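Just one chain follows, in the form predicted on its own, and it is written as structure tokens.
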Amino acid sequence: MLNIQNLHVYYGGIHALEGISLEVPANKIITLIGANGAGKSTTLRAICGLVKAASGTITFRGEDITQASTTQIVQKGITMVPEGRRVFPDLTVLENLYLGAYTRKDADVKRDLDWVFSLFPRLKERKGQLAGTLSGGEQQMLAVGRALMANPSLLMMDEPSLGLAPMLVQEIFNIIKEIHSEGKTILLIEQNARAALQLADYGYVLETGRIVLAGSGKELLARDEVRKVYLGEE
């Protein structure tokens, strides 16, 4: 589904991202680990459009994106739950939701605003509720949703379980479960090593702007320096 070729990102005279290749197929969870500024984030802020490649492809079902704007990307299919989740605080859970749909034409939001509302049905009761007095759990689950809203075939996820408890944790990647058992493709970075590992078809690891690891996430479980670096194990 979607392909990343050489990719060099740069932000001022730092070489953020160089030369990374990795692929994303239809149906699966794919897992990026690493440590701060490993380049994470900025592989999916380059897939978005947000941070623009120096040099690389990025292509979406055979489509050459990489030069897309932001906007034609989210419409070709592809969608973020930014990492503090970015919720508009002025306005209420129903018109967040409503914002993440803004560019489908179709006829078929409210029946996604229904399986929004079947997954988080906390916010179903707080949905004329301002997102700006919600908890952070449920802040998150309002993120996930209004990305959802635009109906993307591949779902990225900056961080989903950064700072919440560890109940709230369980929870969304249970709910990350769900979503891909109804057909979506997840790109997934995540500060749990071993729950994204656990949870992704493949993974890739990421040190100082390169990938230096990559393979399924029971076999990235047993690398003795996966296990030592990211899971902090002997």
Contents of the next structure:
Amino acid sequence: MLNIQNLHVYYGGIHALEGISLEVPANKIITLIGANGAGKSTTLRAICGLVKAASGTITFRGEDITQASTTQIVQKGITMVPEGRRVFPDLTVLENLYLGAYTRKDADVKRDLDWVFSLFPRLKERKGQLAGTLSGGEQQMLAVGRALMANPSLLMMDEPSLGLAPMLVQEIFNIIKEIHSEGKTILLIEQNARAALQLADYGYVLETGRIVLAGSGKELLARDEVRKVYLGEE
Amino acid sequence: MSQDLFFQHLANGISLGSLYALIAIGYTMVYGILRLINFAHGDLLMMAAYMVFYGMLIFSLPWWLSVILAVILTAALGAGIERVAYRPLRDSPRISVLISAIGVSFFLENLGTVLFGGRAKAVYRPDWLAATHEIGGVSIMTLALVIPAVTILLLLVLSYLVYKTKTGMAMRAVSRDYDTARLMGIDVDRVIGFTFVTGSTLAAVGGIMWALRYPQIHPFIGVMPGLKCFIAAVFGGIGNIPGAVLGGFLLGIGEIMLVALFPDLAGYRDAFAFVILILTLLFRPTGLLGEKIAEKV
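Could you please show the structure of the form predicted in complex with the partner chain, as a counterpart to the form predicted on its own just displayed?
Following is the full complex, with the preceding chain placed first.
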């Protein structure tokens, strides 16, 4: 579904991605793991056009989207739950959700709203409330719900469990499974490498802008270098 | 001061204040979305006033058609300024855009001098606007009633636009966070352009009403109202639309009342606004209704 070939990205003078190639097949959960600054977020930002690639190609369903604008990319069916949730604090929960469907003109927006409310009943209770007044966990759910409102075929999530209490982390992972079972393809970034690899069909390990390891979730969980560096085992 | 006289001044202050409010909104909307003080905003008043003047004089158009055309052209001019002078500097430091705005302001003033001449021109004021009415001992010109009425009407339209429409939702989202707004599929440049169209429309209406209230125009008439409305926006809390309206009304009423209560201070009338600015910045830099805004990330 999504294919990246030899992607290079610079931030100012910094060479943030040094030739990344990866593949996200339809209906799979793919995860990127790696330390801070390895280039995970940059990869997602490049896919949705928020940073421009210096070279390389990004293809989505056979179409080259390397130079497309974020607006076009969202319309083609890729959305992202950004790191740190980034809900619009002075808009209501409902307004935030409708913004997620901003580019849509089809009649199914209401159906997706109902689906989001069934995934996150808490959001329905609080739909008239300003998003800034929600707790961290609720804001994360709003950010996920907002991204789903675009009815994406590829949903990218940047650290959805960051800063949440352990119980909520488990809930977020359950939600990801549920979204996946509805036929969405998922590209997930996680600090919580164990949970991410257990969930994912396939994973890539990034180090300083390069992919150093790739394999199925199970394979990566079994690799010594992954166990030592990312799972903290001896 | 007698009661009648008080209401006379109050009516006058409300009329001036609603003009300030209308113009201040343009500053505050642009600031809200670009974090830019659009110094060219005041000069749009002047351009709109001249457009009506020449529309009637040279093209012999009826006044209402001149007004409509002037509003449309000024809105287009405002959006054009954004496109040419601000958009190319989107990724530059904020100070560059500010300097660009000052440059556009000087450019418009001097362009006005070249095109229209530096001598002041008398504005035609229809008789029905200049007619006065006695209402409960207060004599009020029709114009002084029309100005607040038009302002309130435009405020209602604007609130509907900003708080009830999809575009308004996008404007509020963009004013918070460009990148996340883009992730919603919002075309940020288009929303910014639309914001300039809206602000410039209000400036055009404000400028035309200003020229009717003080029926003499020259290429620098936009400077002082521009500065004062900027002050009104800061006073009310820049970036906040209700704040701009409140600041505008308070400044207009305050200015008129100052002169009414202390006729000796009439010469310091313009200084009043600047004293307010200094006091606001010293004691309440976020303005009356402004929130504590952390530096935009």
